[in-house]
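A lone chain, given as structure tokens: the form predicted on its own.
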Amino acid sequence: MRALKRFGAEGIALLGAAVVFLVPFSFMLLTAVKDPLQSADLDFSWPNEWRAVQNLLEVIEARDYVLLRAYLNSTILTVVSVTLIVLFAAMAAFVLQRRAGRIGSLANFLVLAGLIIPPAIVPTIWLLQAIGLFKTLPGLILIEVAFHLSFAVLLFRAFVAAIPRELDEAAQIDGCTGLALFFRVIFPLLRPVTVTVIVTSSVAVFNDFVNPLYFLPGDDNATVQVTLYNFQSQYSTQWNLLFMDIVLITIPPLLLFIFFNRKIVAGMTAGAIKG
């Protein structure tokens, strides 16, 4: 009896999540391969031509190639946006986590605000403005770093937490420096969580859609979100290139989340299991 509960819950439970994910995903794939009469329907149905070939070269050559450069853009982004967060939030996470007092505690009220407080649009963009970094690459990337570094600090601590003290007491032993003990001794032990950090970070900022259109206008300055833009305008919209170019922005974070799902879930509980 109770093998059958279990296995009615487990059933229930592909049931709904093959109704969340496969249904809007078959939904946008059918969309993507119709022709732009047929796709204008917004419907179900099988397609009468089959325009994938034709779609994905529309959609690539549209405003001279700009989904290339956005490409580009959202590469270059993400790496450079990924490697400080990592990095910062790591060593912030170290000194947080060993050096307990008032200013501890007070960063660390920083950075659960950081989560909690939501940003501020126009003073962001006024700042940009007087250190002369808006509508450019650089700045982008410190609105994204400074977005993202909280829950990424989080993470570190919690893993931090669970490597002794003694370790640290053996390596000063040995000569280490503060930089030595955190990169030679620390950052090696924290791979589990660094490898968390890098795809959640790397999937968050690769499909972030609101900061480029508010922080890098233009379209030498468009990532892959913003291209959504090149098919739809107030009158009308192609819908069988808009799902297309959807499906394109899709493809990079999904092969991520699939060839690393099972070490995102082993760093996000290994801090919690030894602690």
The other form holds:
Amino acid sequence: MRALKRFGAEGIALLGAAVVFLVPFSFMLLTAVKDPLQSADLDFSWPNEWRAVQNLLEVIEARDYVLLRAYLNSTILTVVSVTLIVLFAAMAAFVLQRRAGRIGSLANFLVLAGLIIPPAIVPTIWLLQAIGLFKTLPGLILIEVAFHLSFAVLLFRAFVAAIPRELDEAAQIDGCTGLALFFRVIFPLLRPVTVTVIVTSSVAVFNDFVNPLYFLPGDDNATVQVTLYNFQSQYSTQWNLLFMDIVLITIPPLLLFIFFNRKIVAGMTAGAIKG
Amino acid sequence: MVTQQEAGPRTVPGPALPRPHARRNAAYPYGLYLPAAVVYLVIFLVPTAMAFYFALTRWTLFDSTFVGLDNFRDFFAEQNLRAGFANTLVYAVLTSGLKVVFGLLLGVLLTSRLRLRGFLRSVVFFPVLVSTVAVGITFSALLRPDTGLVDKTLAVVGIDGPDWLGDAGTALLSVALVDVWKGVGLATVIYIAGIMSIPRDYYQAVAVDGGGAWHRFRHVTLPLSWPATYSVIILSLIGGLRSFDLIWTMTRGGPGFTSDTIASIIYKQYQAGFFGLSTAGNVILFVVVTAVVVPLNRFLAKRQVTS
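Rather than the form predicted on its own that you just supplied, could I have the structure of the form predicted together with its partner chain?
To see the whole picture, the full complex is given below, headed by that same chain.
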């Protein structure tokens, strides 16, 4: 009887989660393979005609292969930004955790400020224009690095706290200080949290829509998120192509999720609670 | 080991060694801050500081004329803009409240002895990783009147569903619910960690005293997952106050201006070329976020210590 009751509860929980979380994703997939006419109904129905390959090709060819360029741009943006975020944040977090003092508390304050303060957008555009980086990929990379540093520093700092200082002392005796101490001893030990930072910040940068919208407008520089607007217009929207595009840009986060699911959750929780 | 080796050179006459304190710090040079500091200073702090000046000007990006507080006066004099101010607060409070409630419930459910626990955890967390714009477009379709899945389902049980995004009364609420759908996975993960760090002994104590599931929740899980609640509230309030992409994708601030928030107004004014006004919006957003988050953070942190 009890077993039966538990089985029932599990069934309900599973059903609830399936309806609430899986239905929207199946809707995306179904609409992505419909023909233009049926997809315009935007209902939850079985496709009359499966056009997966044709829709895929049309999305890729649209606007002179803008999606491929966007994929290239997004990949460069994500890889470079995340590399810099990891390096810069880990170094800063290391000193921040190990060394107290007035500069340390100022840095601490700035990290928190970076988490709370919304970026001032038009002045940032003005500044990028002044240094000649507005509407360029390097400009957007710097933006992503600056905006995501704080969170990464917090995650790293919580983790550095768990590395015993005796290790630093032992390394110092062997003549390692500063950069050498960091890169040879500390950074390799940070690997678990580094994975977390890589995953969370690459998802954030890859999925970012707001910053490319402001700081990197134009078809040549499109990132994948911005391509979603190609298939939408005020008068007619090609719904099947739009949803095929959605499916395509959801693939990279899906892959990350499949490979790192456990690690993301473990690392996030460590950072969120201890931090 | 350590002391022996350090004792070595001290017997040799020569220049005094630096104080141990100073030597310890030398291993952690401030230089390691440098790359982060430069990027952060130039790209983030300088524009933030300049915003306070440009908010007081009529500004074309090349020329600026000082106009004093005119932009702020315009901002609060125009009804649409004032509505955006109120919407921002409603949106943030609503989303973070719901994320606390659902995150806690899901957290309790997904730390219980459910056989499908692992699968459910993944299912709930996945939307966190999907792009907000994709989520917004998908739900705009699901929430359409008549043909959308939500209204069709409601029709089955005889309810005539509203035009979720097209009706001034429900637009902001609908977007907020989608925000909760997307973000509750993160809240759940934070709660799972919080609940799992509660020592088992407390639950055993409740069992010894003859308490049931409700007692376990009310007297152990709820108070002891406080640090998680604290993180969820702060994170989702900050996110909610700054939220832009979901609102922009789903309603463009409409119908009319009924779901505009400060962040969407900043974008609209920027698009229209009113750079000074847009920046004034930024300063207002800055003030609102600071005024809400900083005192709340202090208050919650204090409660955390005493509980």
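Each form is matched to the other, and the largest set of C-alpha atoms that superpose within 1.5 Å is called the rigid core. Numbering follows the first chain given and starts at 1. These figures come from a predicted structure and were not determined experimentally.
After superposition on the rigid core, the Cα of residue 21 moves by 2 Å or more between these two forms.
Once both forms are fitted on their core, a CA shift of 2 Å or more is seen for residue 12 between these two forms.
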